[in-house]
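Just the one chain here, laid out as structure tokens, in the form predicted alone.
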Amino acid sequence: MSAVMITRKVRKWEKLPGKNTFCCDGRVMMARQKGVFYLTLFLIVGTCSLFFAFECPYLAVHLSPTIPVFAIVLFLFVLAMLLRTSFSDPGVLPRALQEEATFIEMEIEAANGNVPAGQRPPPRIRNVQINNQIVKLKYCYTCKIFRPPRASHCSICDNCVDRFDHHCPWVGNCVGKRNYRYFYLFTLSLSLLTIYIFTFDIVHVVMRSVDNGFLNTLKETPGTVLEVLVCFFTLWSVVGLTGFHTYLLSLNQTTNEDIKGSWSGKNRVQNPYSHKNIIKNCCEVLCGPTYPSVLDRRGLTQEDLPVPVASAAPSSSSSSSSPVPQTTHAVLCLQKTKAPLIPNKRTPDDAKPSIAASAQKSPSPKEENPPAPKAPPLASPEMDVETSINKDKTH
């Protein structure tokens, strides 16, 4: 068996390290891990329902039917941004090829020189100035660059993320500097939904209380109970974590760099991307041009496959094995023996004269022996039949 390389073009999504996920033709992108996603779907989707089914009716007749429109509007608002967040690329940055690679290693070892053994080699870190401020870049030994600034490693999903903020489970994706906008709108309509339904359910049992009674309220609305209880648990999280990121966005700093404390550690080091404004840093994070993604994740690239092709046999052993037709066999027997063909009555007169002269060029194998004495001539019954007649003519 042998091999063929046959050269194809595919995606470059399906050649991407790290552990994200793709769909649809590499237009949406995920971390693996989307357990936690699909059940923060679940639950924006069922609470939203319920509130649907069972307030919506009663306080559009008895309160205003603007109540579930805006309930509408703000629903599909919270959807589109968790999904823009969930399935956009959050700004992985590529990993060196080869070559860059090797031209980064040779780098750094001209710069570190020759380093004694059992001595550890000084850390790989390249210093930047911005805004006269010192920055430190390190070095990935995973993507093998060295990761500008703000840049971090994502464990889970095994890529270097551009303005790395923190990789959330809730969303199924890193947070980074494409979609942290859209994070940020996603728990910030989220906990305005949130507050609503919960305040227009209060609103439901109570106008339903006047009339019917406390208890009698909740046996008639389970599904009220059940939306209470569960908008109580999350408004909690939900308006703590805007409230958080809202404070981040103010000093345009991310999660990541508060909890390392890379702006407030011993020396006090001033945040060189802020700029001394909140309204300036919040239109810069949420109103700021919209990067586009180096990925390039539907671009074509060639892939090599070797596919097995069989050998072929020897040519004796396929010309033994492969039959020979009959007709082809009868052919080759008649131009082996070249025998001379002897004329008879019923043959033309015109191929005589060849057939005589085919048998004087090409004698027989019996001619190359010593002559044997010849045989008289048969006579057919037809030469008898046509002497009887001659013989009764004469007489």
Given for the second form:
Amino acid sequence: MSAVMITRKVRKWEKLPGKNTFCCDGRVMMARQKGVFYLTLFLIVGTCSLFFAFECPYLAVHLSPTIPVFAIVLFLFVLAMLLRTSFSDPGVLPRALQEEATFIEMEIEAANGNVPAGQRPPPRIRNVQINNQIVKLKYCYTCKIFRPPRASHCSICDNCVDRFDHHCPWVGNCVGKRNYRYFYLFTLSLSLLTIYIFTFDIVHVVMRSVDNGFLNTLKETPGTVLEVLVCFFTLWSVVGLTGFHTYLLSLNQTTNEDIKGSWSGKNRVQNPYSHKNIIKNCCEVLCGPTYPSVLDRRGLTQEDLPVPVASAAPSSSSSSSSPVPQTTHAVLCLQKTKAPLIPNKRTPDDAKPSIAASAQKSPSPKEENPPAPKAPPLASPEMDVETSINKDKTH
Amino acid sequence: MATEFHNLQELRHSASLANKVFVQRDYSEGTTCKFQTKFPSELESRIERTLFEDTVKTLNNYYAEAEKIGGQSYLEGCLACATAYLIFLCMETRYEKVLKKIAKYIQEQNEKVYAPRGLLITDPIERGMRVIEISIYEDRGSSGSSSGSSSVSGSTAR
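Please give the other form, namely the form predicted in complex with its partner chain, since only the form predicted alone has been shown so far.
So here's everything in the complex, that chain up top.
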């Protein structure tokens, strides 16, 4: 069946590769699996609600009204940090467009020289010198780029992320350059909130038990038991995590580097990013500049939609197009699908006179589907020695 | 071959894209945004080396200014943290201000220096801050095979 190409404006987030989900028309960016994030939200909001319902009235009267006030402030801060971590772009590196990928391929081919037939080409690694240390940059076959230092490819989100720390299911997003400080402040404030609620739960139970007895207290405020249980288990994990990240922060390391042991051991390279000063390292990450997102999720771009030409049925999907041409123009419609429309803003009716001219013009350099130049075929991981050995390991 | 164009509009309508050159990042000082000032061989016949190096050096200075860690960035960071980063909903960060300056600078450079020589610089932020993409245009009327062949010879000579 023949089709007419109709262009419509879409937001760039709709065309982004990778396994992210977007909400609020591209303002919110998360990973695909959000179940554990909802659990985190439920635990925090639920526990705090119980605290405000059961403990706060008693403590405000018998101890001080500042206790619930501080709890509210802390709770709001924790929520703000959690939502900021979960909803922001962690520092995703966009994939290389066709021309850039080809350019890199040609550079690699030139550097490798002639590989004898039957032999695998050498692994795609670029050496750079950073602060007098040699750092190896790996090539990402999915994104078709040499990853910048400290970047890594997240297999869950299928994106390369700059300064990749780890993928956190609890926040439902990757943690990278742009949202690491929010993640750290989230774990820190959550630790404080957990300790705060736990402490005042105990204080409340003790104070009430003195008047009423222990069992009666538990009957009057059943929420306390639940809170203490949640806080007890959360304490160990979250406080431990905060401690671990404080350690990483002081050394200016990422979780990814720590797990892989990039800078540990005598024979290996020392961390070239560390300032060798704990305060300087912490300040750089926490108080450094706020990096912008390079994804431009809400930017507008053109998209071509094929609309099938039936009889004289008008197209319903596109709002900006003119009515579908009738069967007398069917031949021209067939021609249209083969020759790409050069100026994207024209409607099919306007494009009709230029069909003859368009056959002579070269295809326009459209970003979405550029014409493939005569280039060496883009290599696959199997062709590489190193990646074929490391096939089972994560990126 | 001297291909003269009067402005960006004319460049886009009367020229066809012949090739693209990508100026890579310079990581010698760490992960801060900095581009290599090495002059690409494909541009040898199109533009003077000093003009190109000036452009890249100015861009590098802009990025260094945006990413500078000093008193102002600490103040911004602490103030933002105290407001739970809600202040960024109404205030523009320093980095975003510098990015606007960079966009203006690139536009100005394209109009004054690059378009008259049949070249066009793409803002690095549109390429994920990985490369500076320089598009080489060829006049449609001319037999524009020289640029294509020079790029092939340039890459193998590297």
